[in-house]
Every structure is written in C-alpha cells, then in structure tokens.
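One chain comes next, on its own, written as structure tokens: the form predicted on its own.
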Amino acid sequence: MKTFDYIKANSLDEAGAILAASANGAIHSGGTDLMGCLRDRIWMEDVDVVVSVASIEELKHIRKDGDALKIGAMTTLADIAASALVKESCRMLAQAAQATASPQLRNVGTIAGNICQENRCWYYRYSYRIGGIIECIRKGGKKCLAVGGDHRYHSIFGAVNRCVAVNPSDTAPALVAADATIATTKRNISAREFFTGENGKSSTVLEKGEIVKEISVPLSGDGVRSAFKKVALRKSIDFAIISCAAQIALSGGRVENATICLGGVHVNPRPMDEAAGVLKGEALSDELIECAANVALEGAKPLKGNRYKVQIAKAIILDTLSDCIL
C-alpha cells in the first residue's frame, strides 16, 4: 500500500474542502469496500489523502421526517437492518441490509458506502501484489478483458463505455425501487441518477469533494408491499450473482403502482420499468407475475459464459414480487 495523509474532518464542510484540494482523495466511513481498493493498489492514480467522516454524528441517524424516512449516510447496514422504523417503513431496504456480507462487515459498513462502492470486476480490481495493474478499458486502457476472458458473473445487459463490470451495491436496487433521494453536500439526486458507468473508476456521478450526507426514501403507504431477494454463492458474505427489489401498491386487488429493479446485471442498477408496466391496473396472479419476469430479460444481451444468468434474474423478478402479496 503507498503511504498517504490521513485526516479526520470534524465537519462536512472540512471534509469536502480538503477532498476538493487533494489531487486523487478518498473518502473513508466504515473502509469495509476502500481499504481493499488502497492495498491492492487497483487503481491507476495512488490515493494522495484519505478524509475520514466517522466521527460527524450528524450523518448518523434513522428516523421519520414527514413523508419520508431519512437515513444518515454514516448510518450501518446493521443499524438499517435492525430498524423496525425500516422494517415498517421500507422493507425490502432492510432486507437488503441484512442481505449485505457477513454481520462483521455489517457491523461497520454504512448505508452512504454501500452505494458508493466501486463496481466488480477481477480485471478491474487486479490487485497490485499479484502482478502489476492490469490497465482495462475502466483504467483507461484499450479493451474491456472481461468480454473475451472470464465473464462469468458480468453484465447481462450489454457494456457502458465498453465496460461490462457490474454494480455490486445490494441496497442500491432497493433505493431505486423505492424511488429514494440522495443528499450531497451540493445537490439531492434520485436513486436512479445516481449510479454511472461514464466516470471511469468511479460508479457514482459524484463530483470532486461532493459527500452524501442523507438518504431519503418515501413512506410506505396502505397497501404497499416491497421486497428483496439475493443469490449468491455462499449466502453470508457473497456479492450478488443476481438481486432484485420490488415495490407494490395494491388498490382494491389491483396493482395501483409497481417498480422492480435488478441488481447485479449491469454497470449500473438496472430498473425493469416495462415489467412494471405489465403488472399496473391488473389483478396478480402467477401468471401475470411469470409475463412481467419474461418481459423484464426481454433485452438481455448475456455474453457466452453468463447467459445462465438470465435465468437466475427471471427466478428472481418470480420469487420477489410473489414475496410482496404473500
């Protein structure tokens, strides 16, 4: 690991300010997904500061604010997973919490690193101590590696400037679902635009020294139903193969409203807003459900070595929304 200042902000404004004058800063809360990158040293540009926001209490915190739930970004998955305001409030957002790695890392990682974390692929995070960086299109090299190499657990969904890594994020999906709002220190941005393929190494549109300082996700109201399922290999520490959230608003027996969105298919959280549609003004029945699976991996685009995940992300749109009417 190359050496680097360490410095810990009182203050969001402190935090940002340093981040903003540093020529390649980082910015540390539970570590869980950064100290990982640092060690290995995967990418191009060593990190010259990291700014540590662990002890800004203001950015920890659960609780109702009128018509949403507020979650501060220092908040652990742990605590989210734990909270029965969430529990009440969003479902499938403490599902996926609780879904996340192992209760160690849970313990540490918060909600605002979660989203942030970089996107997943073995090429891309090469680590240094093996054999050198390896430069792949997402370092700037010339070819994405994954596409003619190992593609296994790659996007499902075609590349984003020729990169097929995947969004490992198991909370984004949920936040996407549930149509929440990132607060930054600058702006407030939807879920949905939150998530890019197009900067290079990182997986948000966060600009230099912009922090996430609160998640707000609305309310459920009467009749709403959500919820979250993951595959992985090992079920207690694994990246998603596959995840996806779901949202429901039932209205006299009919769906009044839905979302789904799939996690781990592509560079970015993908929302299956023409499955949705299927479902809107119908009565539910696993019928319906099955023709909103088929028509959500309608637009698959599986490479030769991932095309098993097509399959697995149909299983899992069925067993998700057939969660939210049990």
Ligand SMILES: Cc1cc2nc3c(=O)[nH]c(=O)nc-3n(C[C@H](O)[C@H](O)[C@H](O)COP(=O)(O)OP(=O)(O)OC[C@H]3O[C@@H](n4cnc5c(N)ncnc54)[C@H](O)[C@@H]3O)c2cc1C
The other form holds:
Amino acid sequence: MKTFDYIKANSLDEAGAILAASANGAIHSGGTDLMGCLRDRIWMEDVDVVVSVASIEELKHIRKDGDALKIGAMTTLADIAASALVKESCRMLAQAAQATASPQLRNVGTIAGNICQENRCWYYRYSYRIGGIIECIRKGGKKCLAVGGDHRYHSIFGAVNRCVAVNPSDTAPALVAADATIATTKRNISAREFFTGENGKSSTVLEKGEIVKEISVPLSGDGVRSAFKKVALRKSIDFAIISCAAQIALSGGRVENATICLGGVHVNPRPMDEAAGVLKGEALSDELIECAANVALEGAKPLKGNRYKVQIAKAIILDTLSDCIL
Ligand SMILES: Cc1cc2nc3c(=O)[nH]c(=O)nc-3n(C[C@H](O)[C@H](O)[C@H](O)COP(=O)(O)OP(=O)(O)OC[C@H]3O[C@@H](n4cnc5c(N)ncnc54)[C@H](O)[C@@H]3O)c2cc1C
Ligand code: SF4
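Switch from the form predicted on its own, shown above, to the form predicted in complex with the named molecule and output its structure.
Shown next: the complete complex, the earlier chain at its head.
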C-alpha cells in the first residue's frame, strides 16, 4: 500500500476543505471497499489524503421527514436492515441492506459507501502487487480485457463507453426503484442519474471533493409493496450475480404504478421501465408477470460467456414481482 495522510474530519465543511486542498483525496466511511482499493493500488493515481467522515454526527440518522424517509450517509447497512421505519416505508431497501455481504461488513459498511463503491471487474481490481496496474479502457487505456477474456459476471446489456463491468451495489437497485434522491455537499441527484460508467471515473457522477450527505426515499402509501431479491454463488457472503428490486402500487385490484430495477446486469443499475409499463392498469396475474419479465429481457445482449445470466434475470424478476403481490 502506498502511504497517505489520514485525517478525521469533524464537520462536512472541514472534510470538503481537506479534499479540495488535496491532489487526489478519498473519503473514508466504513472503509470496507476503500481499503481494498488502496491496498491493491487499483487506481492510476495514488491517493494522497484519506478523510474519515465517520465522526460527523449529522451523517448518522434514519428519520421520517414530511413525505420522505431520510437516511444519513454514515448509517450502517445493519442499522438500515434492522430499522422498523425502513422495513415499513421501503421494504426492498431493508431487504437489500440485509442481503449485502456478511454481518461484520454490514456492521461497518455504510449506505454511502455501498452506492459509491468501485466495480468488481477482476481486471479493473487487479492488484498492483501481482503485476502492476491493468490499464483497461475504464482507466483510460485502450483495451477492455473482459470482452475477450473472462466476463462471466459482466454486463448482459452491452457496454457503456466500451466498459462491460457491472455496478455491484445491492442497495443501488432498491434506491433506483424507490425513486430516491441523493443529497451531496453540492446538489441533489436522482438515484437514476447517480451512477456512471464514464471512463476514468469511479462508479458515480460525484465530482472531486463532493460528499454524499443523505439519502431521501419517498414514503410509500397504502397499497404499495416492494421486494428485493438477489442471486449469488455463496449465500452467506457474496456479490450479486443478479439482483432485482421492484415496487408495486395497487389500487382497486389493479396496478396503479410499478418500478423494476435490475442490479448486476449493466454498468449502472438498470431500470426496467418497459417491463413495469406492462403491469400498469392491469390486474396482477402469473401470466402478466411472466410477460413483464419477457419484455425486460428483450433487449439483452449477453456476451459469449454470460448467456446464463439472461435466464437468471428473468427468473429473479418473476420471483421479485411475485413477492410484491403476496
Ligand atoms: C468481502 C466483501 C463482500 C462484499 N459483499 C458485498 C455485497 O454482497 N453487496 C454489496 O453491495 N457490496 C458488497 N461489498 C462492498 C462494500 O464493502 C459494502 O458495500 C459497503 O457498504 C461499503 O461501505 P463502506 O462504508 O465500507 O465504504 P468505504 O469503503 O468507506 O467507501 C467506498 C467508496 O465510497 C466512497 N465514499 C464513502 N463514503 C462516501 C461519501 N459519504 N460520499 C462520497 N463518497 C463516499 C469512498 O471514497 C470509496 O471510494 C463487499 C465487500 C467485501 C470486502
Ligand atoms: S469491463 Fe470495464 S473495468 Fe473491466 S476490463 Fe473492461 S473496461 Fe476495464
């Protein structure tokens, strides 16, 4: 690991000022992803300063505020999974937090760190210690090693800027399906706009020195039910091969509104708007759900080595939507 300065910030202003003054500073929340990135020196530029935001009290809360649920950036995944308020207002988010990693990681890992984590493409995360950095397209190089190499867990919906890595966050599809908003030290960003596969950047649209402060989730009304499902190789601790979050609002026995978002299938969490549109105005049935799942996968463009993911995606949509109507 390359050495860096480590500073504990007492306020967001202080953290922002330290980051602004640094050449290439990084934010430390729980550190469960960041420390691996630093240890393996996966980035083209070494980090010079790590700023901990862990002691900033204003970042730790779960509360109702008007018609939204507000979750502080430093709230741990364990606290979100256990919160009666989250379970009641946004069941799929509590389920997604509960499905993330292991109890130890959920006790330390935060919601902000979860949505800001780096992708898990093994070429991207190749350790400097093993043989130097792999300068793939995402890092500004000329070649994507995954397309011609081992891409079994990569995108089934094509590339963004020639990168086929997938966003690994479990809470991200739930936040997109819930139409959440992410408040930073500079602006409010819709969860749909928050993630990026732009080359040379991390997994988000955050600018240098921009810190996530709070996540705002619209409260779901009566007749709304949501669910999150995840398929991973190991049950106890593993990233999703595919995940799905869905929310359905029923009125008079018919679907008034629906959102579906898949994780692990594309560079960004992928909203399935056409599939959700199939449900709207209809009475839910097994046939309708099957039809929605088929529509969702119509545009899939799997790579040679990950066609199996299309079948899993279809099955997980069926499973998630079925859970919404139980
Ligand atoms: C073995 C293992 C298994 C895992 N399994 C899963 C899994 O199944 N599902 C899953 O979703 N994730 C998984 N993770 C990834 C990750 O550790 C967790 O998602 C965790 O929530 C990250 O949170 P953190 O607070 O530790 O983030 P950190 O490591 O502190 O930060 C992660 C990134 O976010 C940035 N960041 C942190 N806080 C902020 C902020 N407030 N504003 C802006 N940027 C910020 C950091 O600079 C860093 O780049 C796993 C990790 C490990 C090591
Ligand atoms: S999939 Fe993206 S991150 Fe992975 S090697 Fe290709 S360009 Fe790099």
